[in-house]
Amino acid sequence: MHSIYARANGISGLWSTCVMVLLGAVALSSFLFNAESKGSLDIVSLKVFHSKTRRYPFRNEEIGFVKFNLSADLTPLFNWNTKQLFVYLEAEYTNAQGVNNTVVIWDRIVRRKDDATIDIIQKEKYKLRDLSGSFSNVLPAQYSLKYSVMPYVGVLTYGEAARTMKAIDFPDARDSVS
């Protein structure tokens, strides 16, 4: 005859094994539902201005301001295992020293399928800055809308929803906002 502790151990072992098998099946089944989202991205304006840095008030730098038109339908990315989406707009360019840069200029967390349709005309959330402090002799930037699907159980998946058709040149820096 088994004691109550041995029986409790056997039941909890069976229960935890069943839960782990179920979670593994959930994680593996998420790979069957690979949906692609479509969208369009247009850069309305890109302006560059001279500015003082916050940390070093005697140092000058150039800051880029981007206004964009974005429409994307991310509802196909939601299934029963999707917890939330992290959506971000990034600029990819090569600076004067030949270093490839990727800068996030806007982001949003989408938690519900009802909020997964994005149609906005907006300015950047984060200013566009280069470590060198200047956008002169910088190659044109390519802008893209990317997303990260965060599931309840399983691995993160990444994708791209929209991209600008052609690269956009950085204009010459101006001294004042006008």
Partner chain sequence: MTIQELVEGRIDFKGQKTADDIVRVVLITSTFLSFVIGFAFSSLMITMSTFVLCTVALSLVVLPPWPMFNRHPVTWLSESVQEQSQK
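The form predicted together with the partner chain is what I need now, so please give it after the form predicted alone.
Only one chain is given; partner chains and other molecules are left out.
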């Protein structure tokens, strides 16, 4: 502490410890906020069409087109430590071999509490396709809205906000209108 440099060195030691304790306290404070949010999800229409795969234009595959009616209120999830919410709509189904598949068909990043209510009737953002290329051997699918809360400091948490009431069967594939 005899010179300016020595005093600055001494301050920086305790200061870095204090910063880490402060950020740790902020991260722990996230556990005090146990909010859950609920919403409703309906599938308005689901159509399956024959089309070509994107990478190999000589190969055929079946693609599902979903129109969904989604309303959710995610404002309870915003606390002082929430940086943004990642909200995504998933289609979950089991195929004929008994393997569980989940396909993300729509997502959104919510950065502010004002933008946290979702009330949309929309079509999917990403392609709904099965790895085998066909939906004919696939069991009916449930659609669910899941979210993950990204904090400024701390643990990433996730949950489910809405789910369709019953599983929806995939219709037979048809040729697109030409």
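Positions refer to the first chain, counted from 1. Between two forms, the rigid core is the largest collection of C-alphas that superpose within 1.5 Å. All of these numbers come straight from a predicted model, not from anything done at the bench.
- With a cut-off of 2 Å and the rigid core superposed, Val104 has a Cα displacement that falls short of the cut-off between the two forms.
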